[in-house]
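Heads up, the chain below is alone and in the form predicted alone; it's given as structure tokens.
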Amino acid sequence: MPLGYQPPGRVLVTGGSGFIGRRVVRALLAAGHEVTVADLRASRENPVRNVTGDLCDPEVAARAVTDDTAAIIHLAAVTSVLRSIDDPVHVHMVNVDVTARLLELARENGVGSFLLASTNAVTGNVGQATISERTVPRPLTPYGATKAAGEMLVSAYANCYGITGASLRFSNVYGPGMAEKDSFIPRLMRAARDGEGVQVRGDGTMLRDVVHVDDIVAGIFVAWRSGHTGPLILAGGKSVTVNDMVAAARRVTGRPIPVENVPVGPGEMPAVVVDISAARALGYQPTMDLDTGLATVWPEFDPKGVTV
């Protein structure tokens, strides 16, 4: 059995009622695990143990991590770059202090594995260079800095206390369940639904790696079951321009989606091109191309569609 892999047992998913978390919880239940969800909103999945509240509250965190917890998948975070610029102190509390508290609870309760949802934003602006796990972190924003700090905490607990700690650097995740999100792909879907346009920063040639949420869920399982420790990039492995995303959305929705070009804001990376060879070596294989993936998102927004 690979180091770090846990047979069916209790898994804590923080942020388990969120976009990615819901899919992770369903996959864990299907695999026979008992699941605890810690989130501001109770999970509707059945059966789960809900711990509803703010993980910044030490009592909430303490209720979430129990002595039968085999693994923690830590997804809860403030993920907005703009919010981190506007209120860096609050974002530090949520993204760093909570991570530190959960790691300490993991140590005290003998939790074997800790998987942190991180981001390639920890690397900062590398121009057109390809980002790998060896790229030196130089975050551009408080958001990226908080995730880099979380990665350092995971590394320290893995080295000092024997926890199998992985920091999973997600690229731009999209898929069903994004109706409440304000990232670019749901904005495209809302524009198509409402007959409106979208704002595109710069000339639309910025490169981004986009990855379907189901590929991310599969990657989380790959990292956990392999016992991987340290950073690991989980992404689509093929970058596209913002203009490519607009064109794909037009094809999938059949709507014109006009574009307004606006200035590039602070903290924007000109390109995100990533190397996923380390994840591939563990068995990770993204399966969803952009058009196919967007076709799973559009039904939630299309008035004639059916939620996936």
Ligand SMILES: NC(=O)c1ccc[n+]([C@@H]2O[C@H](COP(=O)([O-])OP(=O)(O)OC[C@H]3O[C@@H](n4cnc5c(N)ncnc54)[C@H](O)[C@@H]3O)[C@@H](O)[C@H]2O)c1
The other form holds:
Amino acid sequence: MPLGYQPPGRVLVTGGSGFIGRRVVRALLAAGHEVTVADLRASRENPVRNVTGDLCDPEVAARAVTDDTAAIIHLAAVTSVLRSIDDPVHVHMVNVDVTARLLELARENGVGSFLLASTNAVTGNVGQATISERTVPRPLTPYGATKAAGEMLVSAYANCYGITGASLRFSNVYGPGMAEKDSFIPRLMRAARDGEGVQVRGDGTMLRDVVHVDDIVAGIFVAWRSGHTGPLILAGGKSVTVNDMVAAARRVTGRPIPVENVPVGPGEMPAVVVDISAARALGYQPTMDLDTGLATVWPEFDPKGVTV
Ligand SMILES: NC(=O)c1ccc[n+]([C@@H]2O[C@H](COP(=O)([O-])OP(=O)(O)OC[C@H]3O[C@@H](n4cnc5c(N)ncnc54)[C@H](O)[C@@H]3O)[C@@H](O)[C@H]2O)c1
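Previous: the form predicted alone; requested now: the form predicted together with the ligand:
After this comes the whole thing, all chains and molecules, with the earlier chain placed first.
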């Protein structure tokens, strides 16, 4: 992966044992960085400095941010929208209070760069309109609201304390390492494996932006290297319908994956179409088409496959 030159220094990856975090940590190690992983679960990558525990605990957060830290890639979060609706207080604690604490520790320790994993869900329902960094955030869920709040804190710390602070708004990320996830692509893979079908809300013509995890990792490096401050959309940049995803999964797995169309739920966005020209201007170039990308996911689910 051509990730380019990075300034030397230790990088703290919070959530480094999660789906995206594992790929980020591997890429950082491959680029020669010293890495600290702060997560509820220890990272199995080697060599990393593990700080294992709950970042809501101020002592855990303080141990994670050392004075040789050059950058913080903050991925740890409650990532389930449904969980955020069930328990908005907890999601605020993890997604907002921890972000605030890490920013303060970044200030105290002279950390140069802070990259927050945000989401296009900060913008809310814009109908069929294209979402850009200029779209006014109107989040629809506690998850989206906490990410928007995190973005505001990053903005303030960038402005007041000279930290390079980017809020990277990912679309739906997929790729190897999704076995524990419950989003649509792993559901397709499980259905193919088990000879079952999937439920599709509406007629399947809703547009969605999906992006491969390796494109996201490359995008994080691009944002960091460019010194970008402010929100930045990292996505595939070419929306596909839910029916396109089903068709691609059928091609890649060779399984029929029957579809049951069910009613559209409340709050379902009719379309997610994003403009990635700001990231492209910095050098971001998503490369993975859907069929190639799904072929990297299937082996973990395929009983005959190998673990990636
Ligand atoms: N996966 C996506 O499609 C997507 C889309 C948009 C934004 N994001 C954002 O990207 C980031 C990474 O997402 P992911 O899919 O890899 O999620 P993930 O759930 O796979 O990983 C999150 C990691 O954070 C850790 N964590 C959670 N709470 C913690 C706490 N209190 N203390 C320490 N560690 C904690 C978890 O143990 C986990 O390893 C998240 O911030 C998420 O909101 C993801």
